[in-house]
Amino acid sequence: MVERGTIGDMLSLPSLLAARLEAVAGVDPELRPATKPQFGHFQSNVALRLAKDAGRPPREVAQEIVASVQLDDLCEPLEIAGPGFINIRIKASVLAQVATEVLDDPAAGIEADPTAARVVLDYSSPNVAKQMHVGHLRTTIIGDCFNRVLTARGEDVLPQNHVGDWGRQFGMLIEQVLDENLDLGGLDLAGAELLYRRANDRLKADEAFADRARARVVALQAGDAETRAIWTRLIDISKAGFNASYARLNVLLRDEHIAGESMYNAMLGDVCDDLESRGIATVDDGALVVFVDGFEAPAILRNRHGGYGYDVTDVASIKYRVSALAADRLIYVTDARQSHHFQLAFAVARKAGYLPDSVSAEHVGYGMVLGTDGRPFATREGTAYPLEDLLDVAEQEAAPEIALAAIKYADLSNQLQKDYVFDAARMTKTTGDTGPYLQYAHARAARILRNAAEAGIEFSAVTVLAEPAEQTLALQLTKLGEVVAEVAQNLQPHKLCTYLYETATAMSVFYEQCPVLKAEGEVRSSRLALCAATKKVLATGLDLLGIEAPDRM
């Protein structure tokens, strides 16, 4: 029996094996799953690599490694195969023990990051007076996954919803409200977007209205009471609409996470003055700019007309998040096409000393959502597809919690930078690599456990793992913590999706090859415990993706 502390409360067995082999070999053993059960659970070609560099026979090097490494407490005697491959088979008793630890607490394997820090996570960022559209889907889903994963790792995560609540558009919006004598008390977000369209059409056609809209922007900036009251009401209407979408998406964003563009408005002049006084920013063709090595064009802090743009707003937000929010890590989740903008903003902030080397800054860019025709998902009129309508399309194929699982999994299971096709019929299938398939695997395990409970059959631990399918599933359950740690570090949620799909697949093979309720005695009890542990791992992993784990489907 391996002492609990030796494995370390669900430390991934592959990591433990790799660490011990590396200590002997001096290099990463690059463990790979064995291709066939007769080869054990893992294989390593480390001896072949070392032998090539040393000019020695690979089997001789493999024999030295096998003789030196201490794995007796975890593994059966290591085998050398072929030209020098090392085959590793974990003891069934060890697999049973760690699977039981999963049963006791599946989250125990998600180890707290020893360098746990304050993470400021910027995502979603819809615009006031506009409904959320398909362009907000990925940032919201991806950001929510990061929020859940980093929090599970013990990070102090502070979401920041950089809502578009400031700018010239509010001049036309407020002026249109006043011209129409519009009662905002009965207006919802869809109505606010129609208001926006009417105001925008009028702005293009009526120069007198455009002049009054520009003057209204000045009044807004000056704090005019009537103007500010209408502006505040438009924000409140928008927040109600955003929150309805967030609730439907099952994401963690709340009002207290809103830190809109308006929040930084008062800081922009000070940032410009500071950078200009220190010679970091210079006037070029009437504009205040910062030139940064490695970038062809400068960051424009203030244009020649005196207006502030996105560059200075994001530099100011970085300064605030580092100094006032004590951020150790900044993560921005936006469209991949904004990568250059954020890299330039990070570079300016570092040059200014606002972003010290001790604070990391990462832009996580994502691709577009495409229709089945391969084109960006849009309405028949060519405008951005409303998010609520997108959810409605998916719910025509499946129940809301299944439709949402399909959407989230389809989004997160792809490499973020790639575009993906929104195909509701394919995404909602309960077979193949889909979110509903994972939900179905969880529901299947729940059904087995319900049937056992109804029959009065009890279980407490995984004890017997004689079949390869049992061992494969038990080993798979031990990897959750390692996968979550990788996602937290590298911000690639498709790794977690792949792990959960492999777990569900291993569960399916186990179910087909190892009868559970029809087994007897200790074998039946052990298999029920393995089902229960699998159910818990799937539920934990799905929750990190923001997906519900139903007990019935």
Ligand code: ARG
The other form holds:
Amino acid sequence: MVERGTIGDMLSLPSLLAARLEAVAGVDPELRPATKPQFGHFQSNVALRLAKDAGRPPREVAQEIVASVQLDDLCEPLEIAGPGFINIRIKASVLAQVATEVLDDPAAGIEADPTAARVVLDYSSPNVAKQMHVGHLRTTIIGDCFNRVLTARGEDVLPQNHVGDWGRQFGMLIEQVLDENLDLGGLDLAGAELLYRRANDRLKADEAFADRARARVVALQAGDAETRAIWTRLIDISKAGFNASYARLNVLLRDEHIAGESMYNAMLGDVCDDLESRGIATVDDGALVVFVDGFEAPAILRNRHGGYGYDVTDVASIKYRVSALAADRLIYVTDARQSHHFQLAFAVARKAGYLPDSVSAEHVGYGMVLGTDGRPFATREGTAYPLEDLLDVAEQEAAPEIALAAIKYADLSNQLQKDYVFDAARMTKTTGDTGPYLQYAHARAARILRNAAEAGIEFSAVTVLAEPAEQTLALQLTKLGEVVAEVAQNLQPHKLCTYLYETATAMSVFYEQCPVLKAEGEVRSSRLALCAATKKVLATGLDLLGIEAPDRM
Ligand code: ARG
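Could the form predicted together with this ligand be shown next, to go alongside the form predicted alone?
Up next: the whole complex, starting with the chain shown before.
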């Protein structure tokens, strides 16, 4: 018997089993979960594969492996089934011990990356003087999940909120403020957006206004004091609006993570000079561009009027993040339509030597949010739907905490690249594969523990695990660390969602088949401990998705 808390490695029980089998078989045993409880917990077809190569009877090969592998501390005697499958059943005592370790520290299996890479994570990134809209909902939720998962893994995560706070639109905005003699003190973000629309309408209709707007951009670039002051005010108003949305979404973004487009403005000239002098950029029809193999059109660093755009800003952002922020990994989260922009920016940066091979760069593109009619979510006027209004829609169906869980889970539980349908009534259901269902499973465990406490029933460890449903649940609890490691690597949050859904399902099968409070003695306290461990795993996993786990619902 191993002492409590000393197993450690067993939190990844499957990898331990696989390693021991591989030591004997010489190849990866490719462990699979057993298809039925009577076959044990895992199965391997390694003997069949080896026998085929060697032209030998598979059962004979299986017998040899079973005879020499060292697993008796962890498993019941191995069994050979059918043509030569090896069936593995973990000892109930071992499962109990591992479940107890989860109870003591549910996150113990997660923090496994000792290298602590610095990850620069670009997400949310709304635009000044515009309310966040439905498109920014996804980047904010997905980026927040990556932030939590990578941080839990011990990575050093640096969020960068690449706010759109620079560009030609500020000419018309500032000119409109001056024309209207507008008191910016009374303006909020919704008001700023109306200002934006008024300025935009005017720009199209009024030639003289358009000229003044252009001159105003030059004044902003040149640092004119009055112009700068209005620009700064517009940014502050926008920031306050963004922060209100972040608070409502319960995400980790703070002011110190803002690194807007304007920040790179001063670097753009140097980037152009550098690339031109090294012959990487060339002048093409008056514009400074970079051609990259595999891309039809070049990246435009500077247009023929001398203006800078989105491409060069991101080349500069990559350079800055690698050299000044010492990033080992760059992640950008935007809608999938920007995929080409980022692939091109990465390619230019690689060619320029700004992005060495040792630093990975990933663009995570996500699909659209659709209405129940299957069409992109939009207002009646056909403009992008404001994020705050979308949250209101969900809150008509459920309390804020639950509505938010519903939205986040709906966003994260499918492959990110796919569009998803924002169906508030379905998403907020407490049955099926939804966020509220997981919250409910957590609250259900909390209720059992509350009832036990009220009755004065104590427990401290998982000790008896005789029933298959108990064993399945205990085994499931040990997999959290592996799943989180996979999400950190592949940036696919739906794998964590699936895991939590399976955990909640295993828990409800356990309740159906194993009475908890009605059991007695050691069985009862062991089952209570298993409930407590499950509750912790659900809460830990939900937290990594950015979802709260209330004790009562
Ligand atoms: N502001 C842009 C938008 O609203 C997203 C910026 C993404 N980040 C970046 N480094 N380009 O679509």
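Think of the rigid core as the biggest set of C-alphas that the two forms share within 1.5 Å after superposition. None of the values given here were measured: they were computed from a predicted structure. Positions refer to the first chain, counted from 1.
- Residue displacement note: G40 has its CA displaced by under 2 Å between the two forms (rigid core superposed).
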